[in-house]
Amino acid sequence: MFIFKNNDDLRRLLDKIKNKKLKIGFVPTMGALHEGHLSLIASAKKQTDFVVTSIFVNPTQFNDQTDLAKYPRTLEKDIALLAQADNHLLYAPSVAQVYPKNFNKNRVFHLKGLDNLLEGAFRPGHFNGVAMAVHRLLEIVQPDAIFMGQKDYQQATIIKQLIQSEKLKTKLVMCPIIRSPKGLALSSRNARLSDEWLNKALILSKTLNFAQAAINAKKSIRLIEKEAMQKIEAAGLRPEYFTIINGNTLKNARYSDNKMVAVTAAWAGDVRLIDNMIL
């Protein structure tokens, strides 16, 4: 596996790959890798010829600097996992490589308001920071396809919009959520949960399953949301939202929508978790 930290070295190799008419797949991560990330790499390997995975803890998407400081950094372990997964290239740049001195960190991306809903309402500026990093990484890597997880459904939807609005040639591929045997969506943040909170956090997937059954029974969407919030709170978590949305606009869903997604965020102690289910 190649490992690059320098943009110029990276581009020299990727230009050779492009010249051979090989398709490049890109998996952007912030490290602390788990089976969910490895599933993205597996999907990328099936659909492209050469897979680039990045590890970059992006400072522009953290509106809470304490959260940035606490974010797990496990580079040596991550490298071992990537090697086992037969990933082709790891790009692990410094902040200076991604955001050079002349870079405009005040740029505002036009995301059609998708960045102000749900997570955006609780984390102002977060998605503009995500868009900034992903746009910059796409500039550097220039992949044919970018692979992102459904667990961050809103994020993937926003990056799809970014690609459209910036007229980028990269195709976005959203890959399914990977869960633990008990149903918890895999996340780098799970490493910060005690055994007690790991067990309590199972209420999120259980509540999503409840919502699926209630939707199948054509119950009131707003009533389903209310009952779901009550279930999460009763289990000991502190829910921020449980909303059933239109899968394209991210606005409140109606039964006439062709795609509905239940999305939720809740605090398990001092760890904020998100999850969703396409209904």
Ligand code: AMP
The other form holds:
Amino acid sequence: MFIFKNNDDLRRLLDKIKNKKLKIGFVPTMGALHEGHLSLIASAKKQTDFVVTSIFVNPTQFNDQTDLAKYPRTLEKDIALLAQADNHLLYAPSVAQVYPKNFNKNRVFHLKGLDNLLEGAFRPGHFNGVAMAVHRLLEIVQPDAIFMGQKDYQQATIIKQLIQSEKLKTKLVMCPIIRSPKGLALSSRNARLSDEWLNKALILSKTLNFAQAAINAKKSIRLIEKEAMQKIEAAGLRPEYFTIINGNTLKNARYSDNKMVAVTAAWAGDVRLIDNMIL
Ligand code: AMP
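Previous: the form predicted on its own; requested now: the form predicted together with adenosine monophosphate:
Time for the whole complex; same chain goes first.
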């Protein structure tokens, strides 16, 4: 596996790959890799010829600096997992490589308001930071396809919008959520949960299943949301939202919508978890 920290080295190799007419797949991550990330790499390997995974803990998307400081960093272990997964290239740049001195960190991306809802309402500026990093990484890597997880449904929707509004040539592939055998969506943040919280956090996927059953039974959507919040709270978590949204506009869903998604965020102690289910 190639490992590059420097943009010039990376571009030199990727230009050769492009000249050979090979398709480049890109998997952006913040490291602390798990099966969820590896599933994106597996999809990228199936659909493209050369897979670039990046590990970059992007400071511009953390509205809470303690969250940034606490973010797990496990580079040596990540490199071993990537090699095992037969990933072709790891791009692990420094902040200065991604955001050089003259880079405009004040740029505001126009994301059709998708960035102000849900996660955006609870984490102001978060998605502008995500868009900034992904836009810059796409400029550096120039992939044919970018692979992102449904785990971050709103994020993937926003990046699809970014690609459209910036008229980029990259195609976005959204890959399914990988869960633990008991149903907890895998996340780098789970490493910070005690056994007790890991158990309590199962209420999130259970409540998403409840919402699916209630939607099948044509119950009132707003009532389902209310009951879901109560279930999460009763299990000892602190829910921020449980909302059933239109999968395209991310606004409150109606039964007439062709794609509905239940999305939720909740605190398990001092760890903030998100999960969702396409209904
Ligand atoms: P992160 O390192 O958390 O920024 O995630 C990098 C990518 O992996 C994002 O596209 C996530 O949506 C995706 N991802 C994270 N967890 C999972 C999961 N459990 N299943 C599938 N994809 C995931």
